[in-house]
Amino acid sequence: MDYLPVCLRLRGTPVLLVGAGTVATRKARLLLRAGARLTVVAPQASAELQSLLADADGEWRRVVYSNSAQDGQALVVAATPDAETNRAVYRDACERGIPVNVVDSPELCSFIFPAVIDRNPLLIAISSSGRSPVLARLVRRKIETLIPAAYGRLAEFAGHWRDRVRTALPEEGARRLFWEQAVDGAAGELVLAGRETEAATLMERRLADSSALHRGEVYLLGAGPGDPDLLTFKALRLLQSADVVLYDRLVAPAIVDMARRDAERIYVGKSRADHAVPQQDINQKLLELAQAGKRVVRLKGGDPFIFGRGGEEIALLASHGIPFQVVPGITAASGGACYAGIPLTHRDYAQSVRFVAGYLKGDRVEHDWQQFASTTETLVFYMGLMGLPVICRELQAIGRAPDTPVALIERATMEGQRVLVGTLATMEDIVAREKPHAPTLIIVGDVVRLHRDLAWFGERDG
């Protein structure tokens, strides 16, 4: 290990800055940013480092730098395009036994700015110890989308509580599985949701009852439509956190694999002729399984709140007291009409877009069809395959015409996608003769148009 990492607290601290230009200015802002008392040495400067200063009481010194300007100064960084200065200002301070830093100089260097995650209080550095600063960048960029922005303000809620659990709980097997459980668990996702008067209320009742420490919890995840990439940034987090994930048959094998090795998978999947599971069964699982103390994943695919039976799921949680998250994914109608390069809404064709369940209760697609009349508005039909008949001539039926362009998407986002595209006449023939497989996802409107222009995913029309 070439370098020690180490947190410095400038906050109020003497800080030298030699230079003024556009690197020394980058520097400045940092240091600033860390509450340095920060003097610039430089006959010139720029017009932002300049403001910099003056509003936060900083000097600037429009002198060359000379030796004398490190008295007084606990920590020295040197940025100016002269190598003889640079080299003066590092030797001036090994001398004096200051700390310094020349920027790009790795041999002049007792200390190295890291490339820095900034969560205030939470920092990750990341450091190439000066091989390559472009390589540490690098890396800063991808750990940064794995580190909620929030999570600092997850830091400043536990050091709130931290003597809080300490006195209720002094045994430090106890503390640490209280807050293991706070900060990865719900207190925690409520914190990072913004609300923090539910996650101390939440603090106070578990602190309250021990019995809470085994308690478990609940995540409805919105797995999108298909794509792995789709799935945001929070339900990975989730789904990696969790003992137990319960998956339906439109959630994509990829999408599962992403659990924890360990974590227990349970098929709850339904389609029109087997369910698997009946939901009354479901809602009574995660309820069951919440209790016995685990982490429970539910897995739905697209979003959890549009014809995802999710507001069935967690009311039965919510009755019992198991704390839950909903984590809202991409519904398939946006997903697959972006893959299909159909807009859903366009300035010259559609101005309103609906989504309509599609699925038949026995010979019947149930609708009052007269409010579906509007040939602005696309219609989205969900679980649709069965009913496309009754839909096409129910449209047709209350006046829309036979040459509306409609869409059917399936397998949308996924590897295999294919689009076939018709009319509200011809529709039942392709489908008769291409016998697409659910999942598939119908489109109508003018909007289908579009398709042959701006489709770049793979497909294939009638």
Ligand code: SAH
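The shown structure was predicted, so the numbers you read here are calculated from the model rather than taken from an experiment. Residue numbers count along the first chain shown, from 1. Each form is matched to the other, and the largest set of C-alpha atoms that superpose within 1.5 Å is called the rigid core. First, how it differs from the form predicted in complex with the named molecule.
- The Cα position of Lys27 differs by 2 Å or more between these two forms after fitting on the rigid core.
- Core-superposed comparison between these two forms: the Cα of Ser241 travels less than 2 Å.
- Fitting the two forms on the rigid core leaves the C-alpha of Ala350 displaced by under 2 angstroms between these two forms.
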The other form holds:
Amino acid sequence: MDYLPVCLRLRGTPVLLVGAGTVATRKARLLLRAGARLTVVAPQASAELQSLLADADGEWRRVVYSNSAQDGQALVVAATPDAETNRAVYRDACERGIPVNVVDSPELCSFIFPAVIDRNPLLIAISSSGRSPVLARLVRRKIETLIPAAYGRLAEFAGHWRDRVRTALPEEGARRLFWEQAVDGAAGELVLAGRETEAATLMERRLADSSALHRGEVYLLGAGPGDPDLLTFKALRLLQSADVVLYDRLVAPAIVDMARRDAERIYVGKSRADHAVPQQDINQKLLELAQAGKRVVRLKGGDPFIFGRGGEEIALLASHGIPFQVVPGITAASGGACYAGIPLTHRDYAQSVRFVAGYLKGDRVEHDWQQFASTTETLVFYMGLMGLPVICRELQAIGRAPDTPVALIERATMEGQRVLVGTLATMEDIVAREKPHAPTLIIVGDVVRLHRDLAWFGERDG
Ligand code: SAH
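For comparison with the form predicted alone, would you give the structure of this protein in the form predicted in complex with the named molecule?
Below: every chain and molecule of the assembly, starting with the one above.
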């Protein structure tokens, strides 16, 4: 971090603004909004700035800048068109140890102004560390649309209750749980709807019945195939509310990083060779954590209910009456197919698609292979890298043409995604030569022909 974002209390604090042009006027408005006692030093000032100062009991000193203007000031901002004056303001402030900002000159700043989303008392500050204010403002615009205006009211409401709750729930963990359930739950929704009185009644009830606090819950979240941007809003929101996050190998580190900083992270990865944490132990762990009152998130690669054993993980919870939610994710077939430019269905090539488990049992992939005879159905094999030679052989054995197109997508949607294209007859050799690593997905069917035209330019294989 090049800067530490902090929130300054400026109410009643003497602040010096040198300059009175358009930019200075903008800064004056911001400083006055935060309650600063503002002095403006400039030979001329716009009518707008003069009236701003008049409304807020600010002072305009109609003089050129000199060092003594900084006497008694706690913060200094310069926005003059004159580089020499700006440098002098900076130098003088540094000598006095007063925090200083020269607008648009990061090298003359001991602090910088972030872009601000103001839902007072809720504030969101966005900074590019002086590198690109335009980018910071762009990010602000995006976030603006996500944060309802009423969040300010919610923050206000929480502020009123803060001391009461602190006294009633001295233990920090219980208090945080209470607040999470209040802000992110029914009480919060009532405040957002403008029904503060009912929200207050609800808060009273919940403070009186502390047993309601110790009920844990489990969220089984689909994390998508790899690209963190493919996470759903709902998954992100619940992930950020978790006390504990259980994740495995298929979940991108960038997604695990989106959990709260103080959330406990537990790796329960299984790889083919190393069955580090047996499924039963994972189920048991989820149960125990929830029974201990935790908000538990289990992150699953792709979609929890597609080859994800999500059903098993919640069965135990359900039988113990633990509340849970399952949030769908983009499954690897969907993500991989889109990123590789291979539509899974297509009016001309495939009217259905089938997701198939491709793992080896001994030296076989166990299926009734006759069911895969249709040439108008796309087949997507999960967990099929080891079984690929068997899959290609079995499909030809039931009469599928040797030149049926096959694509193998390695690390779909992740950095380094690679698409190998061949046929049922050639794929085994291609894989032997290219040696792709897990995770990989195998797509069989005529839709694979579209890859050449529909893949992103970076993905086209000549
Ligand atoms: N629940 C997951 C699938 C878990 S099974 C989902 O819905 O996607 C694990 C298999 O998924 C892997 O063996 C591989 O075939 C496939 N897979 C998962 N992520 C993948 C990725 N990023 N690229 C290619 N295949 C992937």
